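In the block that follows, a single chain appears as structure tokens, in the form predicted on its own.
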Amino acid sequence: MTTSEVRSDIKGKLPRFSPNTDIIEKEDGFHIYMDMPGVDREDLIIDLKENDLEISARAQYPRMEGVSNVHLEFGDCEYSRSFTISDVVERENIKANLKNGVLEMFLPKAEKAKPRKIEIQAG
């Protein structure tokens, strides 16, 4: 059985988790860090529909033949998380990177939302 066949056999039957997430706001925008161990880039989906940012992924662990599983705590699963983003986010420049089981996203602030100094005029 190929990997894709295994995925289709178990589709819809996997445990679903909301991944641990940190969101940090800086002057330039929002930085999101999401823990997604076992997820490959091709199994990650990030959709932006109007103000809804939806992130879903599937983690699949290799099967070993000829062994007896005594105790398993890691297993195939699905991750799902969604956020509502405001108009302060510049949607066209959102970036995402998946490395070492951590999804890093950057949601830049639109120019109108970035902090700025107000110059005081002498009067």
The other form holds:
Amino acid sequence: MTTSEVRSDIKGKLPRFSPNTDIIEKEDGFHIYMDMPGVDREDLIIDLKENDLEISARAQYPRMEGVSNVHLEFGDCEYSRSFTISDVVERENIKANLKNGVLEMFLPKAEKAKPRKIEIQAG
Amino acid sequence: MVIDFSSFYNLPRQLDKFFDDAWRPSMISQRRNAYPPVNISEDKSRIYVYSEIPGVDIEDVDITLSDGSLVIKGNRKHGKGSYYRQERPAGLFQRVVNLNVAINPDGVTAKMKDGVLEIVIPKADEAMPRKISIKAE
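Switch from the form predicted on its own to the form predicted in complex with its partner chain and give that structure.
In what comes next, the whole complex appears, and the chain from above leads the way.
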């Protein structure tokens, strides 16, 4: 109990950012790209609760001994962002991939929601 | 007469504290001013430059050292499709870091991990602090 409180206290001290996100719709589904530099796979949590997709992560840089910081523009931080996904998305097949500090998520469209050509019959 | 200099002597420490506060990551104000953001640190023999460049392979980053400055250049490509939201910066970027010390250009190393570029630049021998031994006669 106490440790979790301490942890949340430490957590609260980190600046929190909403990561830059691209959402692209393609024919097969939605592709979400999120910039999360410095985030390791272990520090990334993706939660899907009904219609809410919640992403939270933490970037931590190793402390270096005997080094003086001349100029700093980024540092340890937390990323958090949530999306509401529509019924069109097939929940079972959501894929996520973290590469080079970018989280890439693929939300496939359900078969019935994919665009379909309607054939016109000449009669 | 006693003059209390304590506040005067404390000033450097106060200044240090002010800058420490200003440089704490939570107080970073210029986070989005220049792209890509860089961190610069140094120790006695090396300069460390870190830069957040997520989604770019190290092969696509062009690092050049010329005339006392380090230039980080690259291109962030973006995918095709219909965009619902585009917040991630895309396109060509360049950042110049001025190095005010003599460096050893042969020993520069660069690597990328989790979207963070790390460049280690060794200082030239003449820029390293040196102990001068004093001979007692």
